[in-house]
Each structure stands twice: as structure tokens, then as C-alpha cells.
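Only one chain comes next, encoded as C-alpha cells, the form predicted on its own.
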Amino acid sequence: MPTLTPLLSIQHTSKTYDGTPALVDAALDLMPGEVHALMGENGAGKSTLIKILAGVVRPDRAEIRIDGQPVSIHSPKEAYDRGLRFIHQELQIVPQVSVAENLALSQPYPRWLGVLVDWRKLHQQANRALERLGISHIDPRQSMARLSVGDRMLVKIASAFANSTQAASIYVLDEPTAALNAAESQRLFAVIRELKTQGCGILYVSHRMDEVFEICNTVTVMRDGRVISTQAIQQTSRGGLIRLMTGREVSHAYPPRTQPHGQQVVLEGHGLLNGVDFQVRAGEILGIAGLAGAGQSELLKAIMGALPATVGTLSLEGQPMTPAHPADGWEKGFAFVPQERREQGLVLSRSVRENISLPHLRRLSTSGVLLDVGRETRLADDLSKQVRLKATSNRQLTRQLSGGNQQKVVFARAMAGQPRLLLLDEPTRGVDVGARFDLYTLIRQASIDGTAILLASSDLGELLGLCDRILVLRRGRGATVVKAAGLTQHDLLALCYG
């Protein structure tokens, strides 16, 4: 039998940043009709490899072939013209313009007589792209700024599959389901399967094991900038992949509770949003579940003071309270890990040290005026070790870190001073399995130390594995509160749907 020519071949690829190797002789072949998983811990080199393919980063050395022909990719336009399409984990959208305009960002707009934009045709094109993913609830004329995070990701995914003047044969998807619920993910998988039948190749980056084993044919594992292994998905296992990615055993998916939580009610809410009632006790982890848009993020933001709590009441250890601003929450001993770390949680142009200390500057200052840089540095050093942060130093700019390590910076800030209340909104979104276990360990330790925790997540296994009780929301209302013990993912999803 003749040997198939790889659709995409990457060989001898290396890249160094400031003397630190990000890629070392990396190699990968993507065959026609193949979904090829690319896995590894955050910082393993996956993003650098993708950026080289996208023409965003210039390698020190690389041999790239498409359909057997050697190519050089020096810009995103060259990547696009050669048939590559990219969906990046961090959303790259223009929130001020419409869905249809975002879908057409990389393409010329249809025009009347070559001059005026044909808006009717643009909206029709947008509808066709959305329909390919089975999306009917998003209006192409709607502003992107008004969409939920999940819907924004659906639009971004649809843009890669939109009809265009340039044929596409290679799709690179970087954590495409990180902001999607189960039904939305299945729509995407159906499109991926269709692309396979058309002979396209899909390079699929994900930290979600279930997805990889469901839709991928082959898996390549990277660690410390090197390709460790490439094998058929049937020839490996979850445990095997974890060992290859981390170089260590992870014995439990979720650290178990080793002692009962306290009985003192730390925070109590009545009538929040459209009627949410709850209590969370010292050391208890109360999960928040619901379908996309059920109000999980809004509830946490209202508690923190990031959204005005126009209805309902809150009591902190029996005393009425109404945070008017997130600074009030931090002053009361609350800590918040938001869903969107880059937009809501970090100042990317500032150092790791500055991001960790940001809400704690008053207590790190002399008389509340002059910042004690020595204390700030010691705090950042101690917390970086606690969260197992991978950075060259605490002076490194946060934007230079991998997504998982950026999340660890947000966690380090939250853990400073043992908070009374920890609010977690999708805390492990886009985080690899090794870093995810590190974060779960931090959450469990905070619980043991007596911190009350509210954890909102679309990962049902995460809620069942970590939480003591789960508050189920439907359309901004508190539908029910259930004990997590003995509950299955099917049971929990049924409660979310009602």
C-alpha cells in the first residue's frame, strides 16, 4: 500500500525566548481525515508550536510541509492563504461590532457595486456559518459585547468554518470547548466529524480527557518543549497520558475530604438575582451548577460587589452586608477568582509580583501609604511556591506565562491571608491536568483551613468531586440544593434541565 502524504508535517522545530527553550526539535505529522490531539501541561510548548504555524512567532528553526511541499509561514495571512484556520483559547473578538462583522473579520465584506457593504448578504453569510454548528439562538446583528462567554466562543468557532474564498484543509483548535456546555460541545464534535469525512485534518488541543478519547485518532504529548510520545489513541489510557504529560503519578482526580467541615454559617443569601437562597459554612465547598446563562457568574459577582445586588440580602456571620465594590469584598476577607482571567483577573502588562499583591497593597504598605516592596516580594515568593507557579521570576510579565500559570497567579492572589470566603468561577477553565490537580489541592486545603467556598463550574465531575452540596440554578433562580455524595453527572444534569 502506498504511504499517505501528511497533510501537515512539522519537523526539527525549535524556539528559544531569552535563553530559555520553549521548543526543542519538536515534530508532528497530521494526516488527511485525522483528528490529532496535542496534549501537555501549560508551558509544555503547545502554544508556541501553534503560534509558529499561525505565523505569529518566527521559529529559530523549523521545517514545515503542507501536502508534501515545503512552506514558510511568516504572517497570519500566509497561514490563512495556505488553508490553515485557528481557534485560539483566548477569545480574539471585537466586542463593539456585530456577530456578523466578527464572523467576517478575516474576509472581504460583500459589497454593492464594489463600494457599499451589502449588509443583507453579510447577515445571510453569518446565518449559514452559525447554522453549520446548529446555532439558531444568536442573532447575527447583535453586538458581540452582549453575548455570554460561551456564545462568543461559538461565534469564534463558526468563523473558522464560514464559507470563504480560500479553501481550508487544516484546522487548529486550542481548547475550543473550554467555555461550552455539553450540548454546544457535541455540536462542535459533529462538525469535526464532518470535516474528517471531507479529508481535512484537525489539530486538537485540549485538557479534557473525555473529549480526546471521544473524537481523536492520534495523540502527541509534549513536555518541557519536547515531543515525548505520539501514538494511536486506542494504544493509551488516561493514566498513561497523565504520566507522560506530568512525569509523575496523580493518584486521585480530586483530593478527598479528610475531615468534616464546620457548622458556623459564614455567608447567607436570600432572594438574590431572581430568588436565590443559600448558606455556606466554614470549610464547606458549596457548588453552583446550571446551564449556560443560569446566573452562576452573576451570583458570585453580586456577592463580591462586582455587580449591584439590587434585590435580596446578604449576611456575613450573621451581620447584614452589601458590598458596593470589589474592594469592599477584599477588605471583608473575600477572595475572587473570575471566569475570564485575562479580561477580569489580571493586568497582563504587569509582573507576577504586582498581580499577586494588587488587592493587598494596604496591608503591605507602611501606614497605608508607602509600599513595602520587601514584604510584597516575600509574599509573592511564598505564594508562588504554594501554587507551584512556573515562572522565570516574580518580575516576569504575566502576559508571558502560559494560561495555566496565569490562573495560578490569580489563585496565589486569592490565597493570600487565608480568606474567610473564596468565590471561584470556572477555576480550572483551560488548565492542564497537572496544574488542575494543583489547584484542586489548594481548594481542598483552603477548605480544611476553614475557608467557606462557593465554586461555580460547568464541569459536572469537578462539582461532584470537590463539593459537599450543590446549589442548582435555573434562569437566575435557585431551583434546589442537593448533597453531592451519591449523585451522578446524569442526575446533576437532569436537575439543571429541570
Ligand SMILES: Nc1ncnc2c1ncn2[C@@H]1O[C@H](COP(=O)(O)OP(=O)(O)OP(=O)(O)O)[C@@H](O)[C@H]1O
Given for the second form:
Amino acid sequence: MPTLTPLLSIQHTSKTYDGTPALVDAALDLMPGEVHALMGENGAGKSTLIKILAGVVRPDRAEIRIDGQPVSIHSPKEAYDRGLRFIHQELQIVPQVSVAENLALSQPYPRWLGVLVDWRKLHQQANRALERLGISHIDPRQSMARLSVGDRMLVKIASAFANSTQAASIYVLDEPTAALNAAESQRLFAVIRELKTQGCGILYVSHRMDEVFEICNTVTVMRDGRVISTQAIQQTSRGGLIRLMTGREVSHAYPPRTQPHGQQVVLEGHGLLNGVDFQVRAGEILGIAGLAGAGQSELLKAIMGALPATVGTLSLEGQPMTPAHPADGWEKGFAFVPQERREQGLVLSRSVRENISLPHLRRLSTSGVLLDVGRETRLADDLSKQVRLKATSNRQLTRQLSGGNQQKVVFARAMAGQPRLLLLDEPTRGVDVGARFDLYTLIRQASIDGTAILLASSDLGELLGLCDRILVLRRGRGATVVKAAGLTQHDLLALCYG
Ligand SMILES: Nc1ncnc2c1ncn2[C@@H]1O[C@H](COP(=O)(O)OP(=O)(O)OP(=O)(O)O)[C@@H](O)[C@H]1O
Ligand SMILES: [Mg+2]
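With the form predicted on its own already on screen, would you show the form predicted together with this ligand?
After this comes the whole thing, all chains and molecules, with the earlier chain placed first.
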């Protein structure tokens, strides 16, 4: 029987950053009609491998073949011309321009008389690309800046799948569902299944086990820059994959509440976002659930003072409060993990240590003036360990960290101040399965220490596993609060749909 030629083969791939190896002789074959999962802990080297394929990162060494033919890929254009399409982990969008223009970024604009951009055609193309994913709520003329993180991701996904003059056969998706909810992910999977039957190959990076078992045929696991196994998905199990990725036994039980939370109401809101009322008590974890765009992020931002104007009233320990700016929030002892980690969370050009201590500088200074560098370093070191941060040191620039490790820095910063109110918006997004439960342990510990916590998440298991009560938001139709105990994921989803 003749052996099939891989659609894409990448062998002997190595890459070192300033003497630290990110990839060590990594290799992978992608077959026609295959959905191939690429898994590994945060910092294992997945995105680096993908960026080499995309012509974005120059490898120290790599042998790439497409349909058996050796090729070299030195630029994104070369990758595109060879039929590769990418959805990168960190969104490269141009927020100032419209959805349609963002959709067309990877291709030449349709022109009229060869000079003027044919807007009508551009919008039609954009509409078709969005329709393919079953998306009707995004207007192509809308500015990209006004879209939620999830909607921006949908636009990027649509652009990778947009019909182009150049035939595509290889799709490389780096955590495409990290910012999507279950329904949106299902639409993406439908497109993936369709591409699979057309004989395309799909390389798929994800930290979500469920979806890997749902849509992938094959799984390759990386650890510390090396490929350590490639197996048919039927021959693997969750536990087996986690052991391969982490090299250790990982608890995947949610840390339970060990004592009742306090009775003192820390924060109370009335009439927020057109009719949302809630209370959260000291030590309580109040979940925030809802369908995509039901207002989860807006609610947290409103509390933090990160929205320009808000309706409704807030009171903090019984005193009326009007937060004007996130700095006010931090000053009051609030801590915030925003969903847009790169835009609103991190100063990428600064070190891990500076990013962790940024809002806490006053507390870390003697007499409020001189920064106590020793304390700052110890604080950053402790927290980095607790969140399993993978960095060469705490002086490493945040820009150089992998996506999941950047998320851990945002989380570590929020925990650093022992906040009285903790606002978490998708805190485990992009965090690997091994570290995820370490973050849950830290959240539980904060609640035991009396921090009032608001946790917005599209991961229903996470909400049910950690929260005492859950605030279910329904766009424009108010909200309900339910006790988490005894609820199933199914019940919770039904409540979200109202
Ligand atoms: N520009 C850079 N400079 C220095 N080191 C880098 C740079 N880019 C990546 N690295 C390092 O390379 C290693 C691999 O990173 P990579 O982004 O490939 O991880 P990943 O497997 O995609 O992780 P994640 O699941 O968090 O996205 C990490 O240790 C990271 O810090
Ligand atoms: Mg990555």
C-alpha cells in the first residue's frame, strides 16, 4: 500500500531566543483531511512553531515540505501563496478601521477602475465571509474598535476562511476558541468539518480538552520545545494527555469552599446596564454568566471605572461610589483582570516584575516615596511561582512571554494587593490545564481571606465549580441571581437563554 504524502511536513525545527531554546528539533506531519491537535503547557513552543510556518519568526533550522516538495517560507506572503492560512493567538487587528477592511487585510482590496476601493464589493465579500460562520450580528461597516474580544476573534476567523483567488489547503488555528462561547465554537467546528471533507489539513492549538476530543483525529504533545508524542486521538485519554503535557499528576477538582463566607455586603449595584441588581459579600464568589455580549465585561468595567459613563448606582460597604477611572478602583483596594490582556492589562515593553507591581507601587514604597525593590522582587517571585509562570526571570519583558504566561502575569498582579474586591473577566483564558487549577486555588484562597469576588466566565464548569451564586445576564432583559449548588451546566445554559 502506498503511504500517503503529508500535506505539510515540518522537521528538525529549532529556535533559540537569547540562548534559551524555544524549539528543539520539533517535527510534525499534517495529512490531508486531518484535524491535528497541537497541545502543550504554556510556553511549550506551539505558537513559535506556528509563527515559523507563517514566515513571521525566522527559525535557526527547519525543513518544511508541502505535498512532499521542500519549500522555504520567509514571509507571510510566501505562506499565503503556498496555500497556508493562519489564525494567530494574539489578534492582529487594526482597530481604527472597519470590520470589512480588517476582513480584507490578508488580500488585495477589490478596486474600481483599478484605483478606487470598491466599497460595495468589499462589504459584500465581508458579509459572505461572516455568513459562512453563521454570523449575522456583526455589521461589516462597524469600526473594529467597538467590537468585543469574542467578536473580533470571529472576524479574524472569518477572514482566514474568506474565499480568495488563491486556493488554500492548510489551516493553522492557534487557540481560535479561547475568546469564544460554546455556540460560536460550534459554528467554527462546522466550518472545520467542511474543510476536512474537502481534504484540507487543519493544525489546531487548544487548551480545551473537550473540543480536542470532539474535532481532532490526531494529537501531538509538546513539552519544553520538544515534540514528545503524536497519537491517534482514540488512543489517548484526558488523563494521559495531561500527564504527557505536564509530566506530573494534576488535580482537576475545583477547590471546595471550606467555611461559610462572610455576611458583610462589600459591593452592591442597582439598575446597572438597564436593570441589573446584585450584592456580593465578603468572601463570596459571585459568578457572572450569559450568552456572548450579554454585558459581562461591561458590568465589571463599570464597577472598575473603566467605562466613560454608566447608568445605575453602586455602593461600597454602604457608601455610594462613582468610580471615574480604573486607578480609583485600584486605590480603593479593587483588583481587575480584564479580558483584553494586551490592550488593557499589560505594558508589554516592561518586565514581568513591573507589570505585577504596577498598581501596588504606593504600598511597596517606604513612606510612600521610595520603592522597596527587595519587597517588589519577593512579591513578584512568590506570585510567579504560585501561578506557574514560565519566564527566564522576572526581569524578562512581558512581550517575550507566551500567550498563556502573559495571562498569568495579569492574574498575578490582581492577586498581589490582597484586594477586598476582585473582578475577574475570563481569568483562565489561554491558561493550560495544569496551571488552571493553581489559579482556582488562588481564587479560593482569596475568598477564604475575605475578598469579595466577581467572576465572569464562559466556562460553565468553572462557574459551577467555584461560585456561591451566579448572576445570569440577559441582554436588555435584566438579570437573575441563582444559587450554584445543585445546578448542572445544562440548567445554567438554559438560564442564559432565558
Ligand atoms: N520574542 C521572544 N523573545 C524571547 N523569548 C520568546 C519570544 N517569543 C517566545 N519566547 C519564548 O519561547 C517559549 C515558547 O513560547 P510559545 O509562545 O511558542 O509558547 P506556547 O506553547 O504557544 O504557549 P501558550 O500556550 O502560552 O500560548 C516561551 O518560553 C517564550 O517565553
Ligand atoms: Mg501560544
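No experiment lies behind these values; they were computed from the predicted model shown. Residue numbers count along the first chain shown, from 1. Only the largest set of C-alpha atoms that superpose within 1.5 Å between the two forms is called the rigid core.
Asks: Would you tell me if residue 349 moves between these two forms by 2 Å or more at its C-alpha, with the rigid core held superposed?
Replies: Not so; residue 349 is displaced by less than 2 Å.
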